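Have a look below at one chain only, the form predicted on its own, in structure tokens format.
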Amino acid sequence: MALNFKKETFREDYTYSNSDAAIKRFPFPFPEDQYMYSVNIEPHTKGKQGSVCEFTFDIDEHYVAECIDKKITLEQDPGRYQALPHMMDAQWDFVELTMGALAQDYPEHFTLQKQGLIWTWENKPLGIKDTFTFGDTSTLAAEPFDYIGRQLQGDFVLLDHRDETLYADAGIVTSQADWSLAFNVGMSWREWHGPVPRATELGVMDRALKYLLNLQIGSPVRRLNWTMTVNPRLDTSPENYPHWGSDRNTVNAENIGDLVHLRVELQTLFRLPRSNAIVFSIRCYLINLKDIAIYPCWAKRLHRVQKTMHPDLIEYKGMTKFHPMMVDWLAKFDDGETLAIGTQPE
């Protein structure tokens, strides 16, 4: 399947948009009509014809775009790339995985031969063609998790397993909803997670944990967690908050429906054979309020689940500022109709 890759941008002038197929498959996170934190993973299993989970990785009409994105993060601040030397052999972990399933997936825009430990790889989209030895560092221009991660949409955390629980001691993140891959590098699972309001209370991370320890190779699983964001910024870090914090006293009663992006994270996890660490992807999908409404009950779902949304998850993901003005511009749309459990579109 050839894909068509736009032009655009996801700083400064913010050129990003969703055509119509973008819309429709779009990841929409909420099958009812309330949300609470859940553990909600899933079997990362062959999805339906076009939708994001019909491969391992997903590739759309935005990745020549983020990949230019990224490449401008990371000279912007090098530091989120971060490899603990530990890490080497879940490194080539990686490239294993992502370019033998890009190559089996999308064998249109990319190639890998192999001739036993000589490995060529080309991504045609981005015009890179390279030759190098499988698991000689010294071939590859980069590390080999920032050579690859480079390549592909999202972020990644490569996480340790040790001592019953999981490190993050890998990473290339640039498109992360406000947190920091140089503050979290080396943290246990719980650490990472612990600003997550309720969380602690509900038990819902150490399930997730519990579940994660157990994960086999050949086995991957996914799930979708969410926020809202002002504007389609992939680079929500806190290391650039003074360049994006202020976005939220833009919103008006009448650009809310361009600025206000539901922000959803397709995260998969897959247990690597060689060094048992644990791919934890990241891959971020934005959609403004307007585009959410094409489909009436996306638009309903919505108003009623932020309605109802806890005032702890209102102020952790960041929409305090314009939460209100949000409600009401969703009321609109809600007619009171009884909404099928589901999340996808008319």
The other form holds:
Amino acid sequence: MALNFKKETFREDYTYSNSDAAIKRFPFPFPEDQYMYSVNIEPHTKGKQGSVCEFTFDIDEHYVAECIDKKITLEQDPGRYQALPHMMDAQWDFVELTMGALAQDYPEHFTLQKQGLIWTWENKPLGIKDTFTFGDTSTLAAEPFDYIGRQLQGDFVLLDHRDETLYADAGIVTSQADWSLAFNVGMSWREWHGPVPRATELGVMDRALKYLLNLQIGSPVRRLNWTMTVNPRLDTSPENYPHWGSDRNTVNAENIGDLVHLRVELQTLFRLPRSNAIVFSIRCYLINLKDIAIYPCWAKRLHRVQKTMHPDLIEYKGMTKFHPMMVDWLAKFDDGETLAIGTQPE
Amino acid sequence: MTMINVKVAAIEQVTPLVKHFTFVKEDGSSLPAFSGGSHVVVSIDIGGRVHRNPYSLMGSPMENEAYHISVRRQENSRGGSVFMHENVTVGMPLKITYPMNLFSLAKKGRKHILIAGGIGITPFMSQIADLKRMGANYELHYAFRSPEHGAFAAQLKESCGDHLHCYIDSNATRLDLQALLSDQPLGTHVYVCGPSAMVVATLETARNLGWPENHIHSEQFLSPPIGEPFKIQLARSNVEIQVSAEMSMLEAIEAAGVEADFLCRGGVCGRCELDVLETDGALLHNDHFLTDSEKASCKKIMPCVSRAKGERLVLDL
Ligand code: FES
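Structure of the form predicted in complex with its partner chain, given the form predicted on its own:
So here's everything in the complex, that chain up top.
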């Protein structure tokens, strides 16, 4: 089914919005009334038809607008794309994985023709068509990871596997949540996953690392992560804090339903075959409180989760300013009904 | 675990003890690409008992029409290699895992010294293809018993030229590890695969010469050793299982129909790790994964290669 790509913005006038269908397929991340930090990794197998996990990489109605926003961010700050020289094999692995998946899953929008190592890639929504030699960087206008990374929603980090750990040795990062540390190429797993309150103590990061070091070709995994943000802004990076940090002061009891967004990251990890590197893909979904409240069980659940949130996490997720107001706003939807475990909207 | 259905496309006797097998996908499609140093686990059914053994992939990682492995016949093994030699025929269907790499090249290395003994040459065959493609600086040091045991020596001479150095026991040419490892530029990595004495000697020599630990790489798959039979209890599955002398604990668990995790089946990757809930006797740790203190604590065991002595061993599975 052909997608209808929307014209919308993720900055300044923020015209971003979700269609009814997009709301219904939103990856709501809370199966239970109480939020517990956990690694919650599961195999990235084909999900239900229409769900965000139906395909290897999810393309939705925001695709074109997001690629435009990514381009603006990269123009303003070219350092958001970085790759160390030893990651070239991984770059080509990434090209093969992403182009192959998109052409297979969205044939009306993307095509890939291979004649031996001569490949022709067509991206219809963005009006791109190029022929290049697989493995020969001089035949593309940009580095391969940069070239295709710009044509995908979300952020990507390529992790090199060495010394029993993973190093973030390449990345295209334009829609990161306000991570506690700015992303830097060359960081090890431990440096990069800095201090997540509650998680470090639980040894969650060490266990996740051990698991990922054994990640296999052909068996990708996924997990959901979440935060709350004011305005549908993709680029909430620490560097640009002056542009968006003050947005938190604009929230009031009248506009909170429109302004405050649940931001869910669908994180997927793939082992790359030739380089033995790992792709860490972070695909971001945004929905405002009003749209969440269309489905009563989501509103009730979110209310309970937020009400019982540990103060450290409220602070860590940058919600301190508007958190009490949000809990009040959500309270009016919660009649105390017992909810079954699960994330379905209805 | 996701497996790939392949069939045997060719078998070649390369030395008196080594056979080379070529696998292609059963449905004729391409196999996944892989990185130099990867292995697959081959699963074979011998009289109703499933054997799974890891073998290094030898072909070029760039070629994905076929996979190549070589198997050395181990007379006093539990039958896997003998079966591969005697019963596996061209056209036979087999199941293999996706490739995985526990012996990868350090891509940032400035120079690579590869040391192979006997059948330990196999993981280097694919690494050499990668090193050549990357234009890397490398040396291959290949030791074997006598000229007829130098599987692939001729082929390697052709592809590696001056990078290859052979050492043949019967000709009394010996590899001098001390000399080799004493005089290498900064940023050199050493990789060893071969008989255990050779691996140990290489690791010790490198360490004594002050090589940084992360510049020393080895691969040594263990085959599950034969031992005394023993009994285990699986607490969550609520079953008691007899592990016979020539079966590994992991095989016995699988044969009892209980699903257990594994990847390498050679005591290296850590995936099969189980928590020990109770034990009254010694655990015979044979793996390279657990640290010495973990082994001493008797809280964890790697069922793919380790065994137990005693009357009672309760595992969290
Ligand atoms: S399966 Fe790899 S250590 Fe046991």
